[in-house]
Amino acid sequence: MITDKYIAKIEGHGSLETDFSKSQVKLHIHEGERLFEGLLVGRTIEESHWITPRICGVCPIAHNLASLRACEDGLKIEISETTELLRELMVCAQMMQSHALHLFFLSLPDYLGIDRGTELAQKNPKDFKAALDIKEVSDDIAAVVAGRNVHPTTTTIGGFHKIPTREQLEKLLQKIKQTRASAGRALNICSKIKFPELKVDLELVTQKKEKILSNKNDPSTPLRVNPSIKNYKEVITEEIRNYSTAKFGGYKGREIMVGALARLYFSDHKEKEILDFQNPFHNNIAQAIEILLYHKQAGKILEQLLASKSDFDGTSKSDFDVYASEGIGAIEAPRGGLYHELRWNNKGIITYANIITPTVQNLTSIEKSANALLEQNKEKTQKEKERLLEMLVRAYDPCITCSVH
């Protein structure tokens, strides 16, 4: 029997075409292409970091910073330590914002016996308050540093139009301290959940120290021989499939998984010991771990900023000369590695743009994991399989709007 059903509680519109007799799944992406790469051509490089965040309302900071990095790479601009720290703080906010929304309102309801996240307010008010606390503190960081909690306004090539005052940073640090318990709440919830058992030979890929890492590379291989982010096109490949308006990405043509689970695989955080890196459902636990880790990191960055002698008033914007060039900007977004490549003429007008988003890379792995799930659960009813398949897709936290950029 073949079914084609829409998936609820994900960002965007997608459906699963499932052939239960053959244990085969196709992930159909139904959103229309929005052609942001084409929209960038003919615009100035100063506009790119304003335009690309509109790709996504969930991870606009990631697109903003990737575009800035591409421009700064092409113009050989070195940013100040203060700018670097403030941008790292923006990333912390982005990670907490996205993970909290996905876990509490889209994914965890599957395991908590509720239909939607708002029901948590009645079932467990403390957990619901924790979700709101995480969202509030991350929104506040984004608003203070990036100008608002969605689609940044203060960033510019080389720095910021405006940077926070010391008083604003002190208030953020105080809020971080007040929400420490809430930051660990998601992990406390996830650690008690019995996630579905699933074994998939996952190829986990992430960006680290200007390199692209894969767990399928020889683990004894030194970090320096892994592909450089500058050469991302040599390993991060895309293909078109006739049932999707999004491209399907991979690593040298192989199915890959990017995001929280992949990042923690290559980390040295002790919290990763509870993860099964062959079970994509554990991406939810990984996201909960990252909420805690990025919350701690935000506190450390704020303390470092406040310990400096900067007066945090005015601007850290760099002056720069525009000339014909090209640059690549990459960053780990909530759902995984994001790549922006731009080329421009001597007037700073963009002539070429290429963007590869995390969800594009995850699509192949979602299908691979879905096929494995059907093979490993043949004894279950069709209804049970359909429910597990939907939960699996949500575990990947796909952003379909980003995938059809």
The other form holds:
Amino acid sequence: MITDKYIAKIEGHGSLETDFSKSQVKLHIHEGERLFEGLLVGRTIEESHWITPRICGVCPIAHNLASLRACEDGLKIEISETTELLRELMVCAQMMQSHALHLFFLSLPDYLGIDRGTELAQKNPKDFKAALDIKEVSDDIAAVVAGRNVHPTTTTIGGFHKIPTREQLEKLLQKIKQTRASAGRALNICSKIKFPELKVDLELVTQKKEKILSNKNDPSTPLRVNPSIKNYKEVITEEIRNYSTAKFGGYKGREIMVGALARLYFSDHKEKEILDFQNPFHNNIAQAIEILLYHKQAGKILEQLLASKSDFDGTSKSDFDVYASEGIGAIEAPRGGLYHELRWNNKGIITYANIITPTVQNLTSIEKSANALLEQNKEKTQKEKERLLEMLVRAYDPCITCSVH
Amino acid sequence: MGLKPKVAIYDFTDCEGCEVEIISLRERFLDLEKQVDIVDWRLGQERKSFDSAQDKYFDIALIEGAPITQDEIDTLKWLRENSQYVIALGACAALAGIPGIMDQEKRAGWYKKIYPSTSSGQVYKPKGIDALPLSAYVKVDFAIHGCPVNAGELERIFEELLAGKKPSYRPYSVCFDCKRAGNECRIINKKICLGPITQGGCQAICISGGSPCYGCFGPREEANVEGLKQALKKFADEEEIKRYFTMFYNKNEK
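Can you give me the structure for the form predicted in complex with its partner chain, which would complement the form predicted on its own we have just seen?
Below: every chain and molecule of the assembly, starting with the one above.
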């Protein structure tokens, strides 16, 4: 059948070419090239954060904010505290939206004995209600703050065209309070699942405080001497492969894993104790932990916003002059470090764009872990191995449409 | 259509945001789901069940994305042959969307820049041909518009389909939605807007958020495109106007 070749329940079109005798896996990426770095050239900087969210419908807010940051970096624009808080709130929504979608609709069905995510509604209505609660509260935050649950409409260089009213924020805070138990439940579900055993010497990489950190760097190294995001191109490398329309990324050529598991490795949250940082399947649990953390964070930000004196009516925007410049906007997207670099002329017309997405960086690690999985499961039948390989790919939560942008 | 229409959901090259909108219907999606049999949906399930005894595998094929690669074009033709109704889901399928900004003749140059050959001599082999709407290759029975699609419209159109009716387009432009939303008129404020020529149903969500309208809902019937262009020329230069008309309409301009 013409449609059978792609891995189901991942974002975008990928397939595996597996040499079982050699324990060698190639992850083929089939998505058509949209050439975003080309189609941005000739557009205005104000259009960049309109266009780039369309790279990915699962993490549009991350692309929106990365483009805004690139422009603000180049034009030396200081954003207001309200803008900063509202954007942080958007990030909380984005993380919860994306992780909930991945866990409940793409990944967890592997472990819960269902196929389509909605089958959980019958099998375990309470768990499914928790999933819908998280989806609803995160979609609502995105809709109120960013203007829509997918593809923001309210954001602009320097701030917001339009900001929420106090009443809207109060309602969101109420909803956050009502759904805290559901966020906890998601973690509870995940921490009870027995994920397949796998031991991979993972290189975990994350952005933190303008730096790019790797667990392979000497842990005693002070934060400041880690490579700066400004030098991302020297650190996050990309190469072409003849079986993929996505480039394959790495940390100076080495295979790396980015995303929830890597972020938690570098965090101080006690919840991370249950994670095995050498097992990529634990990325699922890491996402569930992050759902709870970002849920709490959203509550805190809402309280902070409501405690401030702003009247929340109208806009939160800094004025700026356009001149020829260039800037880099980086952000931790749900799947890991995202980099947007833009250059523009004195009319604000984009002349150059470079985008490196998290999934591009994860592709090499997926192959490395897939090879390790075959090595460590030699006694299993080919069918079992195939199944495990697909589950492994899903655990990484690859966003193939992001990777082929 | 049988009692429970057989539905396939496919996606070609795009952001998959319209499928995200389907899932974002949440409880309402559960209701819709009960009324149909989703027999093939790569993003949502592994199950694929084709009843070969049937004349056509699918009553409804919902297709998201622009068919850019040969493989996608072939799949699209196969879907057309095997489906009663082919429905474009969202701007990429209906209009070529954002990927359609890229002109075909410029692709070769961008491939070289974006996928540079390696020092070891490896050269990238492009897969994409051109970003075109579904209708460039097959007959499309209906389009659910938007970038992304609007949840309310999605529900309305599905209900019409399930009631056995041919779904209808909104007989008004975005201006109607925009007035109802209480927005100031962008054109009166000397800001470019494609709302007047664009089909309504979006609730003017972008303009309400402060963003422009680039016309993702597609041109409405008998839209006076030339008239709008003339009006816009009074305050905007040609380059600027062209940028608006090439956001979603690059492959559709009449």
